[in-house]
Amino acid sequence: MHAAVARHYFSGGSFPIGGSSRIATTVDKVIENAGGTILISAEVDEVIIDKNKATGVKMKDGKIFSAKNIISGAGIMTTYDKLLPKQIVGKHQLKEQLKKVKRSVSHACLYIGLKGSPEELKLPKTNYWIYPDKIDHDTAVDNYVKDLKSYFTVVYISFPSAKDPDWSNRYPGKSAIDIITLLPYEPFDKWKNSNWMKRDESYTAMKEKIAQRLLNELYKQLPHLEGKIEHYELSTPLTTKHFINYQEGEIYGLDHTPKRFIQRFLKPKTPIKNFYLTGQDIVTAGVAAALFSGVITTAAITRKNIIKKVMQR
């Protein structure tokens, strides 16, 4: 896995020019123009199966729509644990299934806004990755998930303002970075009954602990950059948790190891009729591979060779 992302950036990276958002609204064409709607703050409560047959999805308002086929892509543990109903999951011992993997790791990102523009202040185009010195990675995991006061077992940076060729249009003067470590959720548990952006002092005073150790990590590699920031913000596992529907904030779906990408039910096809599994826990980890997930699920519902007629447009 690690030699197919390396692989990825032999011939440099990519970015959509006016933002990550620009991929929501070119395909949001795509997808009405082939007669489908996309709805936003609409939470699905269950997956409609009648005769182990998926037949449409019931939502959190009680609205329900039916289709000839059903697809989640919010994960295999969400979609086993809340989508579906019990009985079926029993049924099929799916269950028994989500006991063969694991959760990814937690995460926290800090999302800074500076004043001047990218070019004023003199930010990189390329990712940083910053590792703790004299310690194997192991080592460093097993320190840090004991101590969260150890090392950063990694920090990456990142700057997308720099990166995007119409930033500076859309934001005049100003810059943005993001800062991600990875972050164990146990110490946020106790704060899993409340809600987001009304937790106690407790809570933002953990954040802020972990905030002023990644500006530090910032103001390593980039000492210029210190009394330009004019915001910043962390998000934490909690948040994750909120936002995406993962149950411990994970990063990036499944954990990635040799038994994970054994498994021969983390595939498109499931053993109830008509629905399906899709996103990044059928392929790997990523945007490249949610991306391409949508490719091997419609290949496996129409049974096309879908990847071939890409490969060749």
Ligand SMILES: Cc1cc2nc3c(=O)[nH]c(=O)nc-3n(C[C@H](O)[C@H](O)[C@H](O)COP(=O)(O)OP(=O)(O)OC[C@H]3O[C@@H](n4cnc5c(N)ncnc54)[C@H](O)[C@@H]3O)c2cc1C
Contents of the next structure:
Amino acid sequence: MHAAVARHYFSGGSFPIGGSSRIATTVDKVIENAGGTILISAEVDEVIIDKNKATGVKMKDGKIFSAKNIISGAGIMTTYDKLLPKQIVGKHQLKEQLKKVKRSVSHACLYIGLKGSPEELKLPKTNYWIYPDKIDHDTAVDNYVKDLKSYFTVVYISFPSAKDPDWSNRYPGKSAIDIITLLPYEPFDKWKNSNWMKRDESYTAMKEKIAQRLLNELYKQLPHLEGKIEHYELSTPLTTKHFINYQEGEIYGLDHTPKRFIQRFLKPKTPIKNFYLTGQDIVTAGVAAALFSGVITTAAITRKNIIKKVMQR
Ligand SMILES: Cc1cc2nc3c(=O)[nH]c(=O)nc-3n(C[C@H](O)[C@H](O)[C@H](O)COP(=O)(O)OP(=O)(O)OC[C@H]3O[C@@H](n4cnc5c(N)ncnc54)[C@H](O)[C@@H]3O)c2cc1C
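Could you give the coordinates for the form predicted in complex with the named molecule, as opposed to the form predicted alone above?
Complete assembly follows, chain above in first position.
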């Protein structure tokens, strides 16, 4: 996987001009033109299945939407654990499938707002991947899972505002940085029944400690940023669970093990008629892969070789 990621950057990276929300606003027009619509803050409660055929979705507020085909991009774990009726999951032994794969590691992300444009702050357009240098990665992960106070196994620092040529038109005199690290879910489990933004002081204190350690990592790389930070907010595995429904705050859906890539059920077609999967779990992690999963699922539904057409473009 590391080789694939490194190879991906050999001839440079890509960033959507205007920020990542441009992906949604661009595809929105295509969907609207085809008679569809995008709903936001709209949580699906259950997929409706009638005699092993998907016919619609029931929303959390009780509304029902019917459709010829139903596609879930919520991740295979969430889809099978939470969105399909239990009786259907049992009938097709879908839980047995899930036992063959694991969730990817959970993570924390520090979102930082700074005073000064990317040029003024001399922010790089690259990403930093920082690993402990005197220890192999697997040992570092083992140590870290046992003792969170141990060194971070990886720190990834990204400078989105420096990569976006349109940034300063929208946010003059400001910049943004995010720092991601791995963080086991278990230490956060004790707060799982509390609500977002209403968790107790011990949670806030733990977040603050992690945030300060990550800021330290940033200052080690770019000391001139000290004193330039106006705001920071740390997401924990519980934040990811709250916002995107990944049960243990996993960063990339399924874990990327060799075993995962030989599982034949990680594909668009499911044993339920007119019910399909899409998203990173049927391909691999990353925005490009997730976008491409849409092409693969469309090809599976329409039985047309649209992949060739897309690759030509
Ligand atoms: C902090 C972070 C940084 C990353 N940075 C990069 C990067 O720089 N480059 C890169 O290529 N990749 C990056 N990734 C990975 C990339 O974001 C993912 O691989 C990609 O978003 C997966 O897309 P997806 O559509 O499969 O799933 P997701 O983007 O996870 O989308 C799943 C959607 O399903 C929704 N959902 C879940 N349950 C329900 C429900 N019941 N009802 C309705 N909706 C539901 C969720 O809200 C979510 O919007 C990053 C990931 C993280 C967490």
